[in-house]
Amino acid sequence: MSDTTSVFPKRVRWEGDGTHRIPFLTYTSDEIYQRELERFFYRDHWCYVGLEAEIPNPGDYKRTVVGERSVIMVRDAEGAINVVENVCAHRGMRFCRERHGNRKDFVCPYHQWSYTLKGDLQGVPFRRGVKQDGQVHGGMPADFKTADHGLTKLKVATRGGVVFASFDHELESLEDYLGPVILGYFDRLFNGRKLRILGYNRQRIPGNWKLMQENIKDPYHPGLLHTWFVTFGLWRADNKSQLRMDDRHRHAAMISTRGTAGKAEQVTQVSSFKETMQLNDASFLDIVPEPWWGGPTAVMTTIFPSVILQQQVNSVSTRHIQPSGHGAFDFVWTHFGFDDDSEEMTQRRLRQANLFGPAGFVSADDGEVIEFSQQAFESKPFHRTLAELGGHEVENTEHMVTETLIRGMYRYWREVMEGESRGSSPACAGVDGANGSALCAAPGPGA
C-alpha cells in the first residue's frame, strides 16, 4: 500500500528524535486528528465519563462523550453503572438528547426501538408484522435476534467515585493504566469519601484538544500569565514544587505548596505581579487547610487523554476535554465537594471555584491564549513550537521551571501515533478502528 493513503502525513517533520520542538501541523491536520481519535480515544486508553455522584439513583443518566462519540452513563435497577453508546442499533440515530435525567429504559424516537438500562434491545415495534385480512404482513426475518442488536456497550471502571469507560474491552485495568505514582495522587483526592456535586461550567475553546493537556502540564506559565496566582501566592515559580509522571509519560501531576505573596524578588519583577491589587471580598482567600492534603496546597493531575483533576486549595473539580474537530474542544468542569463537608466548607469551595471556568479569575486567561495559539498554528502549519525549558530530556523534577511534562507527553504521542496499529502487519498498520481507514507505517523521526 502506498504512503499516499496513510492517515499519518509524511509531511509532519520533527526535528530529530526528541519532542522539544513540536510541529504546528500536529494541531492543524484533520488526518492527524482522526488518527488521534482512533488511537487515543477509541482504543487502548481509559476515558473519563463522569462521577458516580452525578447518577445516584437507579435510572439516573448523564449524556457525555468519549472522543467525538456520544455515550450515556447510566445506573441500572441493580445499582450497577453502565456506559452505552448513544447510537440506536436500528438506523443509527442519537436517541438521547437531554444531558441528565431519569428513565426506566431508553427509547429511540425514530422507530421506537427500546433498550434496557444495560443496553440490551427489548422491544421492536411490528417485529412480528401486522395482521390484515387474515394475513401477516412485514415483520422482522425469522432469524432476527434481539440479543444481537443491543447498544454498543463500553468497558467500565470506577474508582473513588470516578467513572472511566472505553470501547476497547481488551484494555488493561484502570490501576495499571494510571501506574502507581499517578494512582497515588488520584487516591489522594478521591479517597473514598462520598462526593457531592456543586455545579458545572462548560465552554467551547477554539483550539486543538492537546493544548489543554499541555496547559496543565506546563508549570512555567501560571507564575507569568495569571496575575491572580502570582499576586496572591497560590501558584508561583518559587513555591515548593514537584513534577511527576507515569512510566510512559502520558499522565502527570504538578504538585505545589503555597508561598508567601510578594516576598521573592524573582516574583515581584514579573509583570503580572500586582503588589497593590486588593480584593473587595477577602473571603476569596479564605483558605482552610484540609487533613487529606498532606502538605501540598495544589495538585493538578492530567490523565491522558481526556481529563484534568484539579485541587487548588479548597476548590476541587474534574475538567473533561471533549474534542470537536482538530481546532476546537468543549471543556466541561464538574465542581464537587464531599458529603461530610460543613456548609461553611461548601460555600468556601463555591467561592474559590470563581477562579476557574470560562470567566474564572485564572482560567479565562488559559482559554484566550489557547485560542490565539491555534490561530497562529493555522496561519503557518509548517512551523513548530519550542518546549526546551529545562533542556531536551524527560524527567521528574523538584521545581517548576521546566517543560519536561510536555516533552514527556509528546514522547508518548509519537510512540503511539508513529507506531503500528494493534494487530497490524509489519508492512502496514491495516485498518484503524471502526471507520475502516487504512494506515501505513509512519515515517521515522526526521522524515
Second form
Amino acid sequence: MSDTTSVFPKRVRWEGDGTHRIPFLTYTSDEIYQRELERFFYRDHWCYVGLEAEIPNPGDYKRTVVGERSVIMVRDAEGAINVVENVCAHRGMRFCRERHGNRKDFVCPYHQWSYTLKGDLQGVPFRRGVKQDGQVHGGMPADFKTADHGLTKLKVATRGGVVFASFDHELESLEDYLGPVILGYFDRLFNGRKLRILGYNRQRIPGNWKLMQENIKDPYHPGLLHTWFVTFGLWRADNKSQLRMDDRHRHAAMISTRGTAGKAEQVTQVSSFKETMQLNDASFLDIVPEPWWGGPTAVMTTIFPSVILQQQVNSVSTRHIQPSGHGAFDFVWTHFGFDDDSEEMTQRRLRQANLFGPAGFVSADDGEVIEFSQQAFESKPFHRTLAELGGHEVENTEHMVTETLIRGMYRYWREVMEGESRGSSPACAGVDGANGSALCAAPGPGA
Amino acid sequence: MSQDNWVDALAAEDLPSDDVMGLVVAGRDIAIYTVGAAVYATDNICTHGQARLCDGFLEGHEIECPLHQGKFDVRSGQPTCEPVSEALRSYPVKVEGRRVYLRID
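With the form predicted on its own in hand, show me what the form predicted in complex with its partner chain looks like.
Expanding to the full complex; the earlier chain stays at the top.
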C-alpha cells in the first residue's frame, strides 16, 4: 500500500506545489505538531504573552505559555518586564501555579530554591551544608555557581503595551517581524494609550491550533456561518473590504468598513436579512465610531503563530492561541479598553464583548466548526481541505470572497516546515529520508 | 527604659568563638554571635523564609541564612544581601562578671 492510497499515511502529500489543498495530516500528526512547536513557537518567531496593563506594579506577574511551555511574565522592582520559564533549575518542577499575583521573588515549593524577578537563582537551601557538632555536612559542591542555574530567560519585546517573548535570542526585532503593513494595523489599535483590562474568557477548543489562525484568515465564513452577524446587519455584502499580508504571508489583516448605504440590494446576497427580527436589548449594537478607527469598523489581525488582535466595532481584545497537542488548543481572550474611555464606553465595550468568547453570539460558532473539522481530519488523514476560493494565488485583495490568506499562511508554513532545520542536519535528508519524517514527501503531481 | 530589662542569657565561657549559636532568652529565639572579642545578638528567625540563622554561616560581621543565602549585619540586624529586605531585631549585649546579658524591652 502506498502513501497516496493509505487512509493513515505516514507522510504529508501536497497536491501540486501550491497550498490550495491542505492535507488533513498537517492537523493530525504528532510529528508535524512537534516540528511546528520547534520551528514556529520556540524559535524565529515572537509569541504573544500578554498586556503590560495586566502587570502594572513591581512584583506583579501573570503565568501564561509560549507554545506548550509555561512562562511567567513579571514586572521587576525597576519596572522592567521579564519573561522567564516556569521550570525550576533544580528538579524541573513547574513551580508557579497561580495565574496572577504579586511577589518579591519566586520560590519553588519542592526544595525552596528561590529566584529573583529577573530569573536569577538567588538562594539554595543548605547550599553550604548543615552544621552539626561543629562540623559541616553535605551541601552543594564547591564548584556550584548560582549564576549558572537561573530560570530560562526569554527575549522580550513590548510595543504599545503588548508584550511578546521568544526563547530565541537571535530573533529579528518585533517591528521587522511584523513588517510595515501589519505594524500599521498593530499601531492603529495599540497607539500608545494606556490599556485597561476588562476581563477574560478562556476555552479549550478540541481542534488543531492552525484552524484558529485559518478561521481569522477566512472572510468567506462570517456572512454564512455567523447568522447573528447577518441577521443584525453587522456583516453586509456592501462592506468595503481589504485583505493585507506581510511580505512572508504569515500575518494578515482583514479590514472592513461597514456599508453606509441603506438596505442595499447586496445585503440580501449573502443570506436572508431578517429585517423584522429585532434584538430585545438593542444596546448590544449601540455602536459609536471612535476617532482612532480612521475609517475601518472592523480589523481582525492574525499575528502568526500565537495571537489574534480583534477590533470589531467597539469591542477590542487579544485572543491568545495556546496549543496543547496536535488536536487541541486553549483560547484565551483578553478584553480591554483604554484609559481615556468614559464609563459609558467601558460599558459599551463590555456589552459588545457578548458577541465574542466561548459563548459569544458569534464566536461560539467558530469553536464548534473547528471541533467538527478536526473530527473529520482524524478519521481520514489521507484527505485534504480545499482553499481555492479566489484562485490558487497568494495576494492582497480589495474584497472578501477569497481564501488567499489561508493559502498565504501555508505557503509560509511549507517554507519553514520543509526547510532545513537551523544549525543541524537538513531536515529532509539523512535520517529524515525515505522512512522518516512526515514532512518530506516531495510535492507530487496534482491528484 | 529601665536597667531591669537586662536579662542573664548565658555564661561567657559558653559563647562560641567567631561563630553563631542559638538559644532561648526570656522566651525568645535568639542568635548570639561573636566576632573577635565582640558579642552581638539578634532574633534567630530569618525575616524572609522560615529558617534559623544559627544554622547559617557567619563571615566577618555578616550572617548568611542557610535557606536562601540572604545576609544580615549582625551588629545592626540590617539586611545586606537579597532576598532579605527586612531588618532583624537586634539586642544590646553586655558581658559582666563572666555572664552575658541581653537587654530585652
